[in-house]
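Okay, so here's just one chain, in C-alpha coordinates, the form predicted alone.
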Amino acid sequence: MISVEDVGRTYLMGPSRVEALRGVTFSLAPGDFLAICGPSGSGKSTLMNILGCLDRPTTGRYVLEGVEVDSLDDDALATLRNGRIGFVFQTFNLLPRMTALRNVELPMIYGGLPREDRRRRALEALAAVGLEGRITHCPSELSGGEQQRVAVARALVNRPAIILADEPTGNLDSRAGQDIVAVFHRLVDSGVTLIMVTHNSRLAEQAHRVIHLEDGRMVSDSAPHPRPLPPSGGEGK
(Lines of atoms letter the chains of each structure in order from A and count residues from 1; the text may use other names and numbers.)
(Lines give C-alpha, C1' and ligand atoms only; values in the text may rest on other atoms or scores of the structure.)
(Ligands and ions follow the chains in the order given, each with its own letter.)
Protein backbone atom coordinates (compact mmCIF):
# COMPACT_ATOMS: atom_id res chain seq x y z
CA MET A 1 0.00 0.00 0.00
CA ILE A 2 2.61 2.58 1.15
CA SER A 3 6.39 2.37 0.97
CA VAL A 4 8.54 5.24 2.21
CA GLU A 5 12.23 4.61 1.51
CA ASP A 6 14.95 6.87 2.93
CA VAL A 7 12.82 9.97 2.34
CA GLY A 8 14.33 13.38 2.97
CA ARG A 9 12.91 16.86 2.43
CA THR A 10 15.09 19.96 2.34
CA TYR A 11 13.81 23.54 2.08
CA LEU A 12 15.86 26.55 1.04
CA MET A 13 15.26 29.49 3.38
CA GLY A 14 17.30 32.27 1.84
CA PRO A 15 20.94 31.19 2.14
CA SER A 16 20.07 28.45 4.64
CA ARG A 17 19.04 24.84 4.05
CA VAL A 18 16.47 23.34 6.42
CA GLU A 19 16.33 19.54 6.56
CA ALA A 20 12.72 18.90 7.55
CA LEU A 21 12.99 15.13 7.01
CA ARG A 22 16.06 12.92 7.09
CA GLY A 23 16.10 9.31 5.93
CA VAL A 24 12.56 8.30 6.95
CA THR A 25 11.71 4.68 6.07
CA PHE A 26 8.59 2.61 6.77
CA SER A 27 5.85 0.68 4.99
CA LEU A 28 2.13 0.14 5.56
CA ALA A 29 -0.40 -2.44 4.38
CA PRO A 30 -4.13 -1.95 3.71
CA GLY A 31 -6.01 -1.61 7.01
CA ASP A 32 -3.00 -0.42 9.04
CA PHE A 33 -3.51 2.34 11.61
CA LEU A 34 -0.38 4.46 12.13
CA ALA A 35 0.08 7.35 14.56
CA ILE A 36 2.87 9.86 13.94
CA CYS A 37 4.08 11.76 17.00
CA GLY A 38 6.78 14.27 17.81
CA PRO A 39 7.38 17.81 19.05
CA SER A 40 6.74 20.92 16.95
CA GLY A 41 9.29 21.15 14.16
CA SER A 42 9.97 17.42 14.15
CA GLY A 43 8.79 16.93 10.55
CA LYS A 44 5.28 15.57 11.14
CA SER A 45 3.52 18.05 8.86
CA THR A 46 6.16 17.69 6.15
CA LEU A 47 5.77 13.91 6.20
CA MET A 48 1.97 14.19 6.04
CA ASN A 49 2.23 16.55 3.07
CA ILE A 50 4.41 14.05 1.23
CA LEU A 51 2.11 11.12 2.10
CA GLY A 52 -0.87 13.19 0.91
CA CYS A 53 0.81 13.98 -2.42
CA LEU A 54 0.82 17.69 -1.54
CA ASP A 55 4.63 17.82 -1.62
CA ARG A 56 7.46 15.72 -3.04
CA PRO A 57 10.54 14.34 -1.28
CA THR A 58 13.93 15.86 -2.07
CA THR A 59 15.61 12.47 -1.68
CA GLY A 60 14.37 8.88 -1.39
CA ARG A 61 11.23 7.24 -2.77
CA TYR A 62 7.54 7.32 -1.92
CA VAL A 63 5.55 4.50 -3.53
CA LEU A 64 1.75 4.53 -3.19
CA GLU A 65 -0.18 1.45 -4.39
CA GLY A 66 2.72 0.46 -6.62
CA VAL A 67 3.12 3.94 -8.17
CA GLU A 68 6.31 5.93 -7.57
CA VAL A 69 4.80 9.28 -6.71
CA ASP A 70 7.79 11.38 -7.76
CA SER A 71 7.43 10.08 -11.34
CA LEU A 72 3.97 11.69 -11.74
CA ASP A 73 3.30 15.08 -13.26
CA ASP A 74 1.10 17.56 -11.38
CA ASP A 75 -2.14 16.49 -13.09
CA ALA A 76 -1.54 12.80 -12.41
CA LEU A 77 -0.57 13.62 -8.85
CA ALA A 78 -3.83 15.56 -8.32
CA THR A 79 -5.84 12.66 -9.76
CA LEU A 80 -4.13 10.20 -7.43
CA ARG A 81 -4.63 12.49 -4.44
CA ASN A 82 -8.30 13.20 -5.12
CA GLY A 83 -9.18 9.59 -5.91
CA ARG A 84 -7.21 7.63 -3.31
CA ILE A 85 -6.65 9.92 -0.29
CA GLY A 86 -9.08 11.50 2.18
CA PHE A 87 -8.07 14.32 4.53
CA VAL A 88 -9.31 15.14 8.04
CA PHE A 89 -8.01 18.26 9.80
CA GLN A 90 -8.01 19.69 13.32
CA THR A 91 -10.27 22.52 12.13
CA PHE A 92 -13.36 20.91 10.68
CA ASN A 93 -13.47 23.12 7.54
CA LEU A 94 -17.25 22.76 7.15
CA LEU A 95 -19.28 25.35 5.27
CA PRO A 96 -21.46 26.98 7.97
CA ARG A 97 -24.62 27.52 5.91
CA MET A 98 -24.75 24.01 4.51
CA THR A 99 -26.29 20.97 6.17
CA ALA A 100 -24.20 17.97 7.14
CA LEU A 101 -25.49 16.19 4.05
CA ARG A 102 -24.51 19.03 1.72
CA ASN A 103 -21.07 19.38 3.30
CA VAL A 104 -20.41 15.69 2.70
CA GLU A 105 -21.67 15.93 -0.89
CA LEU A 106 -19.25 18.72 -1.80
CA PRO A 107 -16.25 16.61 -2.96
CA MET A 108 -18.57 14.67 -5.27
CA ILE A 109 -20.04 17.86 -6.73
CA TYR A 110 -16.53 18.90 -7.73
CA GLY A 111 -16.04 15.39 -9.13
CA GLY A 112 -19.15 15.67 -11.31
CA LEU A 113 -21.14 12.75 -9.86
CA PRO A 114 -24.88 12.68 -10.59
CA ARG A 115 -27.12 14.10 -7.87
CA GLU A 116 -28.70 10.75 -6.95
CA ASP A 117 -25.30 9.09 -6.54
CA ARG A 118 -24.03 12.00 -4.45
CA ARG A 119 -26.94 11.77 -2.04
CA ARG A 120 -26.74 7.99 -1.71
CA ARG A 121 -23.01 7.99 -1.02
CA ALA A 122 -23.23 10.94 1.39
CA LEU A 123 -25.97 9.19 3.37
CA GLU A 124 -23.86 6.01 3.50
CA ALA A 125 -20.84 7.97 4.76
CA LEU A 126 -22.85 9.79 7.43
CA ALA A 127 -24.34 6.50 8.58
CA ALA A 128 -20.82 5.03 8.81
CA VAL A 129 -19.90 7.70 11.38
CA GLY A 130 -23.19 7.43 13.28
CA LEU A 131 -24.82 10.66 12.07
CA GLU A 132 -27.74 9.35 10.03
CA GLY A 133 -30.09 11.26 12.35
CA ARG A 134 -28.33 14.62 11.94
CA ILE A 135 -28.15 15.01 8.15
CA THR A 136 -30.26 18.21 7.99
CA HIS A 137 -28.34 20.02 10.74
CA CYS A 138 -25.91 22.83 9.96
CA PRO A 139 -22.51 22.96 11.75
CA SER A 140 -23.75 25.48 14.35
CA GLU A 141 -26.38 22.91 15.40
CA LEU A 142 -23.79 20.17 15.92
CA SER A 143 -21.32 19.55 18.73
CA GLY A 144 -17.58 19.66 18.02
CA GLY A 145 -17.41 15.88 17.96
CA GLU A 146 -20.34 15.70 15.54
CA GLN A 147 -18.74 18.30 13.28
CA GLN A 148 -15.54 16.26 13.16
CA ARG A 149 -17.55 13.15 12.29
CA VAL A 150 -19.11 15.09 9.40
CA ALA A 151 -15.56 15.93 8.30
CA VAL A 152 -14.63 12.23 8.48
CA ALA A 153 -17.72 11.35 6.43
CA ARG A 154 -16.69 13.95 3.84
CA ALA A 155 -13.25 12.32 3.65
CA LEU A 156 -14.92 8.95 3.02
CA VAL A 157 -17.32 9.77 0.18
CA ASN A 158 -14.79 9.33 -2.62
CA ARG A 159 -13.98 5.91 -1.13
CA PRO A 160 -10.27 6.55 -0.51
CA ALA A 161 -7.80 3.81 0.26
CA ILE A 162 -5.99 6.08 2.73
CA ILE A 163 -7.18 8.68 5.25
CA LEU A 164 -4.70 11.23 6.60
CA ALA A 165 -5.86 12.82 9.86
CA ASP A 166 -3.88 15.82 11.12
CA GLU A 167 -4.56 16.40 14.84
CA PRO A 168 -8.18 15.26 14.35
CA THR A 169 -9.01 15.44 18.06
CA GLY A 170 -7.11 18.64 18.83
CA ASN A 171 -10.26 20.77 19.20
CA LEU A 172 -12.31 18.11 20.99
CA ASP A 173 -12.78 17.08 24.60
CA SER A 174 -11.51 13.66 25.65
CA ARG A 175 -14.84 11.87 25.20
CA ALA A 176 -15.44 13.28 21.71
CA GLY A 177 -11.83 12.44 20.83
CA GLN A 178 -12.39 8.84 21.86
CA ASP A 179 -15.52 8.73 19.71
CA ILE A 180 -13.46 9.82 16.69
CA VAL A 181 -10.83 7.16 17.38
CA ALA A 182 -13.61 4.56 17.63
CA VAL A 183 -14.79 5.67 14.16
CA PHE A 184 -11.21 5.32 12.91
CA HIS A 185 -11.01 1.76 14.23
CA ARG A 186 -14.19 0.84 12.36
CA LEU A 187 -12.70 2.28 9.18
CA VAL A 188 -9.45 0.34 9.47
CA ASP A 189 -11.44 -2.82 10.20
CA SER A 190 -13.09 -2.25 6.80
CA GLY A 191 -9.67 -2.09 5.09
CA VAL A 192 -8.94 1.66 5.04
CA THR A 193 -5.34 2.61 5.85
CA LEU A 194 -5.33 5.42 8.41
CA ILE A 195 -2.45 7.73 9.32
CA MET A 196 -2.95 10.13 12.22
CA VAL A 197 -0.72 12.92 13.48
CA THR A 198 -1.34 13.63 17.15
CA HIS A 199 0.31 15.18 20.20
CA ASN A 200 -1.93 13.05 22.44
CA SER A 201 0.13 10.06 23.52
CA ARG A 202 -2.89 8.20 24.94
CA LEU A 203 -4.69 8.44 21.61
CA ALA A 204 -1.55 7.48 19.70
CA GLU A 205 -1.18 4.31 21.74
CA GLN A 206 -4.56 3.11 20.46
CA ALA A 207 -3.11 2.84 16.94
CA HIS A 208 -1.56 -0.37 15.64
CA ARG A 209 1.77 1.37 15.33
CA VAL A 210 3.40 4.60 16.54
CA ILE A 211 6.30 6.41 14.86
CA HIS A 212 8.09 9.20 16.75
CA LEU A 213 9.94 11.92 14.86
CA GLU A 214 12.57 14.31 16.20
CA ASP A 215 14.50 16.80 14.08
CA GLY A 216 13.22 15.11 10.94
CA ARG A 217 14.40 11.63 11.89
CA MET A 218 12.50 8.56 13.04
CA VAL A 219 13.68 7.92 16.59
CA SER A 220 11.29 5.09 17.44
CA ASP A 221 8.83 2.73 15.77
CA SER A 222 6.63 0.76 18.16
CA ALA A 223 3.49 -1.35 18.01
CA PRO A 224 1.37 -0.79 21.16
CA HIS A 225 -1.58 -2.63 19.59
CA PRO A 226 -0.27 -4.74 16.70
CA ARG A 227 -2.77 -5.44 13.98
CA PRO A 228 -4.21 -8.96 14.50
CA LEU A 229 -2.93 -11.51 12.04
CA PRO A 230 -5.60 -13.21 9.89
CA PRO A 231 -6.39 -16.85 10.77
CA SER A 232 -4.04 -19.28 9.08
CA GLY A 233 -6.94 -21.52 8.07
CA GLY A 234 -4.82 -24.64 8.41
CA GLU A 235 -5.54 -25.79 11.93
CA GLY A 236 -8.94 -26.55 13.29
CA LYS A 237 -10.34 -27.70 9.99
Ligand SMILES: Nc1ncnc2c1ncn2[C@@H]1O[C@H](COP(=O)(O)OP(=O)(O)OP(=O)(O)O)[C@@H](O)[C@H]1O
Given for the second form:
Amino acid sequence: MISVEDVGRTYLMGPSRVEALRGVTFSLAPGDFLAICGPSGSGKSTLMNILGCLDRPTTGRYVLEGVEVDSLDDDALATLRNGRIGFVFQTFNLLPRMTALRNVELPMIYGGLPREDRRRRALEALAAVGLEGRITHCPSELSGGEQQRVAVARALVNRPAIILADEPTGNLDSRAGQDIVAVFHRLVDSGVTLIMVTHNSRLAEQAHRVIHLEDGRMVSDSAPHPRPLPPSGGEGK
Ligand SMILES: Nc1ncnc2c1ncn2[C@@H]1O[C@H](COP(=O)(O)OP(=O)(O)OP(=O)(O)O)[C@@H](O)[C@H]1O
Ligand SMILES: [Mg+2]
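Hand over the structure of the form predicted together with the named molecule; the form predicted alone is what we had up.
Full complex below, order starting with the chain above.
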Protein backbone atom coordinates (compact mmCIF):
# COMPACT_ATOMS: atom_id res chain seq x y z
CA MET A 1 0.00 0.00 0.00
CA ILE A 2 3.06 2.23 0.46
CA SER A 3 5.93 1.95 -1.95
CA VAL A 4 8.94 4.22 -1.72
CA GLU A 5 11.40 3.62 -4.55
CA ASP A 6 14.80 5.23 -4.56
CA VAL A 7 13.38 8.46 -3.14
CA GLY A 8 15.71 11.44 -2.93
CA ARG A 9 15.08 14.97 -1.72
CA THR A 10 17.52 17.78 -2.34
CA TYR A 11 16.91 21.22 -0.88
CA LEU A 12 18.34 24.09 -2.89
CA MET A 13 19.52 26.93 -0.67
CA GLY A 14 20.81 29.60 -3.03
CA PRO A 15 24.08 28.24 -4.38
CA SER A 16 24.25 25.30 -1.99
CA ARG A 17 22.42 21.99 -2.04
CA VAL A 18 21.37 19.85 0.91
CA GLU A 19 20.85 16.23 0.01
CA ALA A 20 18.46 15.36 2.82
CA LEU A 21 17.46 11.98 1.31
CA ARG A 22 19.67 9.97 -1.03
CA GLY A 23 17.78 7.02 -2.45
CA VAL A 24 15.48 5.44 0.14
CA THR A 25 13.53 2.30 -0.79
CA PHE A 26 10.98 0.30 1.20
CA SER A 27 7.39 -0.85 1.04
CA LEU A 28 4.71 -1.42 3.65
CA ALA A 29 1.44 -3.36 3.79
CA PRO A 30 -1.73 -2.35 5.66
CA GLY A 31 -1.29 -2.95 9.39
CA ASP A 32 2.51 -2.62 9.32
CA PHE A 33 4.14 -0.70 12.16
CA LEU A 34 7.41 0.94 11.10
CA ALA A 35 9.79 2.88 13.34
CA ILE A 36 12.28 5.28 11.74
CA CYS A 37 15.40 6.09 13.76
CA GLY A 38 18.56 8.04 13.09
CA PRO A 39 20.61 10.99 14.28
CA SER A 40 19.45 14.59 14.05
CA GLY A 41 19.58 15.80 10.46
CA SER A 42 19.55 12.29 8.96
CA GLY A 43 16.38 12.99 6.94
CA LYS A 44 13.63 11.48 9.11
CA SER A 45 11.25 14.45 9.02
CA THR A 46 12.02 15.00 5.34
CA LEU A 47 10.92 11.41 4.67
CA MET A 48 7.82 11.85 6.85
CA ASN A 49 6.86 15.00 4.94
CA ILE A 50 7.05 13.07 1.68
CA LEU A 51 5.10 10.11 3.10
CA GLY A 52 2.49 12.57 4.37
CA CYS A 53 2.13 14.26 0.96
CA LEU A 54 3.31 17.54 2.47
CA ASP A 55 6.33 17.54 0.17
CA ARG A 56 7.40 15.77 -3.02
CA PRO A 57 10.55 13.79 -3.73
CA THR A 58 13.11 15.32 -6.10
CA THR A 59 13.95 11.87 -7.45
CA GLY A 60 12.38 8.43 -7.23
CA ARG A 61 8.76 7.34 -6.84
CA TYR A 62 6.23 7.34 -4.04
CA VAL A 63 3.11 5.20 -4.58
CA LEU A 64 0.37 5.39 -1.94
CA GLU A 65 -2.55 2.96 -2.20
CA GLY A 66 -1.86 2.49 -5.89
CA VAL A 67 -1.69 6.24 -6.59
CA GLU A 68 1.52 7.64 -8.03
CA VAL A 69 1.77 10.67 -5.77
CA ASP A 70 4.02 12.56 -8.16
CA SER A 71 1.30 12.59 -10.81
CA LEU A 72 -1.13 14.54 -8.60
CA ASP A 73 -1.62 18.28 -8.63
CA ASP A 74 -1.63 20.18 -5.34
CA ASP A 75 -5.41 19.96 -4.85
CA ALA A 76 -5.49 16.22 -5.46
CA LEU A 77 -2.53 15.82 -3.13
CA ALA A 78 -4.34 17.77 -0.39
CA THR A 79 -7.46 15.63 -0.83
CA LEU A 80 -5.40 12.45 -0.58
CA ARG A 81 -3.64 13.79 2.52
CA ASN A 82 -6.83 14.86 4.29
CA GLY A 83 -8.66 11.65 3.52
CA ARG A 84 -6.01 8.99 3.97
CA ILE A 85 -3.38 10.29 6.38
CA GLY A 86 -3.47 11.23 10.05
CA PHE A 87 -0.64 13.18 11.70
CA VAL A 88 0.64 13.13 15.28
CA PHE A 89 3.28 15.69 16.33
CA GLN A 90 5.80 15.89 19.14
CA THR A 91 4.13 19.04 20.50
CA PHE A 92 0.53 17.69 20.30
CA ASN A 93 -0.69 20.82 18.43
CA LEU A 94 -4.10 20.94 20.11
CA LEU A 95 -6.17 24.13 20.18
CA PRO A 96 -5.81 25.38 23.77
CA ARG A 97 -9.27 26.84 24.29
CA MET A 98 -11.20 23.88 22.94
CA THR A 99 -12.26 20.77 24.82
CA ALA A 100 -10.83 17.38 23.92
CA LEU A 101 -14.09 16.58 22.16
CA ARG A 102 -14.00 19.77 20.04
CA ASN A 103 -10.35 19.24 19.17
CA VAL A 104 -11.16 15.77 17.87
CA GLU A 105 -14.22 16.97 15.94
CA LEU A 106 -12.20 19.61 14.14
CA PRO A 107 -10.75 17.56 11.24
CA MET A 108 -14.28 16.50 10.29
CA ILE A 109 -15.57 20.05 9.82
CA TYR A 110 -14.78 20.01 6.10
CA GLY A 111 -15.93 16.47 5.43
CA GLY A 112 -19.63 17.29 5.12
CA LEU A 113 -20.65 14.89 7.91
CA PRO A 114 -23.76 15.82 9.88
CA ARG A 115 -23.07 17.26 13.32
CA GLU A 116 -24.31 14.26 15.26
CA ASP A 117 -22.13 11.90 13.19
CA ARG A 118 -19.12 14.07 13.90
CA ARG A 119 -19.89 13.95 17.60
CA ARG A 120 -20.37 10.17 17.57
CA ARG A 121 -17.12 9.57 15.70
CA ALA A 122 -15.19 11.91 17.99
CA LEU A 123 -16.54 10.09 21.05
CA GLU A 124 -15.56 6.74 19.51
CA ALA A 125 -12.05 7.97 18.78
CA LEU A 126 -11.64 9.32 22.32
CA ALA A 127 -12.87 6.01 23.71
CA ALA A 128 -10.38 4.18 21.47
CA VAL A 129 -7.54 6.03 23.22
CA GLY A 130 -9.07 5.53 26.67
CA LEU A 131 -10.17 9.13 27.24
CA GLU A 132 -13.93 8.80 27.51
CA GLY A 133 -13.64 10.31 30.99
CA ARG A 134 -11.85 13.47 29.82
CA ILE A 135 -13.92 14.74 26.88
CA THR A 136 -14.80 18.13 28.40
CA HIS A 137 -11.23 18.90 29.50
CA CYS A 138 -9.24 21.55 27.67
CA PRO A 139 -5.56 20.77 26.93
CA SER A 140 -4.30 22.66 30.03
CA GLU A 141 -6.53 20.38 32.13
CA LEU A 142 -4.92 17.22 30.74
CA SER A 143 -1.56 15.54 31.36
CA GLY A 144 0.95 15.47 28.50
CA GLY A 145 0.21 11.82 27.82
CA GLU A 146 -3.52 12.55 27.75
CA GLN A 147 -3.00 15.50 25.42
CA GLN A 148 -1.08 13.24 23.06
CA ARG A 149 -3.88 10.67 23.21
CA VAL A 150 -6.34 13.42 22.22
CA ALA A 151 -4.02 14.18 19.30
CA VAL A 152 -4.04 10.49 18.34
CA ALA A 153 -7.86 10.49 18.49
CA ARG A 154 -7.87 13.58 16.27
CA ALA A 155 -5.57 11.80 13.79
CA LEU A 156 -7.94 8.80 13.76
CA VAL A 157 -11.23 10.47 13.30
CA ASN A 158 -11.23 10.71 9.51
CA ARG A 159 -10.40 6.96 9.43
CA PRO A 160 -7.00 7.28 7.78
CA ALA A 161 -5.19 4.38 6.20
CA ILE A 162 -1.88 5.69 7.56
CA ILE A 163 -0.85 7.47 10.72
CA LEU A 164 2.43 9.37 10.67
CA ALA A 165 3.90 10.25 14.04
CA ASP A 166 7.11 12.33 14.14
CA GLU A 167 8.63 11.95 17.65
CA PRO A 168 5.20 11.45 19.27
CA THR A 169 6.72 10.55 22.63
CA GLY A 170 9.50 13.17 22.60
CA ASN A 171 7.75 15.35 25.19
CA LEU A 172 6.45 12.50 27.36
CA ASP A 173 7.92 10.50 30.21
CA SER A 174 8.63 6.84 29.57
CA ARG A 175 5.35 5.62 31.04
CA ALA A 176 3.20 8.00 28.95
CA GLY A 177 5.33 7.21 25.89
CA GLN A 178 4.73 3.52 26.44
CA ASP A 179 0.96 4.18 26.67
CA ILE A 180 1.04 5.92 23.28
CA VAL A 181 2.87 2.97 21.71
CA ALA A 182 0.27 0.63 23.24
CA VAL A 183 -2.47 2.69 21.57
CA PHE A 184 -0.50 2.48 18.29
CA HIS A 185 -0.40 -1.31 18.61
CA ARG A 186 -4.18 -1.45 18.92
CA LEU A 187 -4.50 0.70 15.80
CA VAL A 188 -2.17 -1.47 13.72
CA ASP A 189 -4.08 -4.54 14.87
CA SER A 190 -7.17 -2.91 13.34
CA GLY A 191 -5.34 -2.49 10.01
CA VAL A 192 -3.94 1.06 10.21
CA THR A 193 -0.40 1.46 8.87
CA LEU A 194 1.69 3.31 11.41
CA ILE A 195 5.01 5.07 10.87
CA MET A 196 6.73 6.55 13.90
CA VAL A 197 9.96 8.52 14.12
CA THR A 198 11.63 8.02 17.48
CA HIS A 199 14.96 8.46 19.23
CA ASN A 200 13.88 5.96 21.86
CA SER A 201 15.25 2.54 20.98
CA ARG A 202 13.10 0.78 23.57
CA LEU A 203 9.98 2.13 21.84
CA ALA A 204 11.36 1.52 18.34
CA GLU A 205 11.99 -2.13 19.18
CA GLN A 206 8.27 -2.61 19.72
CA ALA A 207 7.51 -1.84 16.06
CA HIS A 208 7.34 -4.64 13.49
CA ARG A 209 10.20 -3.11 11.60
CA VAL A 210 12.90 -0.49 12.25
CA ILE A 211 14.68 1.52 9.59
CA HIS A 212 17.79 3.54 10.50
CA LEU A 213 18.65 6.61 8.45
CA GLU A 214 22.07 8.19 8.39
CA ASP A 215 22.92 11.14 6.21
CA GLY A 216 19.86 10.56 4.03
CA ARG A 217 20.53 6.87 3.45
CA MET A 218 18.97 3.75 4.92
CA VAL A 219 21.79 2.06 6.81
CA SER A 220 19.74 -0.73 8.35
CA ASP A 221 16.33 -2.33 8.05
CA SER A 222 15.46 -4.87 10.73
CA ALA A 223 12.41 -6.62 12.20
CA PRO A 224 12.86 -6.79 15.98
CA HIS A 225 9.21 -7.66 16.55
CA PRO A 226 7.95 -9.18 13.30
CA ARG A 227 4.30 -8.94 12.55
CA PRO A 228 2.50 -12.18 13.44
CA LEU A 229 1.51 -14.32 10.48
CA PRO A 230 -2.19 -14.15 9.67
CA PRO A 231 -4.17 -17.16 10.96
CA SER A 232 -4.90 -18.20 7.36
CA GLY A 233 -1.23 -19.18 7.08
CA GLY A 234 0.06 -16.45 4.76
CA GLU A 235 3.73 -16.42 3.86
CA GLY A 236 4.50 -13.14 5.65
CA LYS A 237 7.73 -11.32 4.86
N1 LIG B 1 13.13 23.14 4.26
C2 LIG B 1 14.43 22.85 4.26
N3 LIG B 1 15.28 23.57 3.51
C4 LIG B 1 16.60 23.29 3.48
N5 LIG B 1 17.18 22.29 4.16
C6 LIG B 1 16.38 21.54 4.93
C7 LIG B 1 14.97 21.78 5.02
N8 LIG B 1 14.43 20.87 5.86
C9 LIG B 1 15.46 20.10 6.27
N10 LIG B 1 16.63 20.49 5.72
C11 LIG B 1 17.94 19.86 5.92
O12 LIG B 1 17.81 18.49 5.55
C13 LIG B 1 18.50 17.65 6.47
C14 LIG B 1 17.54 16.63 7.06
O15 LIG B 1 16.61 17.33 7.90
P16 LIG B 1 15.43 16.57 8.66
O17 LIG B 1 14.56 17.61 9.26
O18 LIG B 1 14.79 15.61 7.74
O19 LIG B 1 16.24 15.79 9.79
P20 LIG B 1 15.71 14.85 10.99
O21 LIG B 1 16.31 13.51 10.79
O22 LIG B 1 14.23 14.95 11.08
O23 LIG B 1 16.40 15.52 12.27
P24 LIG B 1 15.83 15.71 13.80
O25 LIG B 1 16.07 14.41 14.50
O26 LIG B 1 16.71 16.79 14.35
O27 LIG B 1 14.40 16.11 13.73
C28 LIG B 1 19.15 18.57 7.48
O29 LIG B 1 20.50 18.75 7.10
C30 LIG B 1 18.37 19.85 7.36
O31 LIG B 1 19.19 20.97 7.65
MG1 LIG C 1 12.90 15.72 12.52
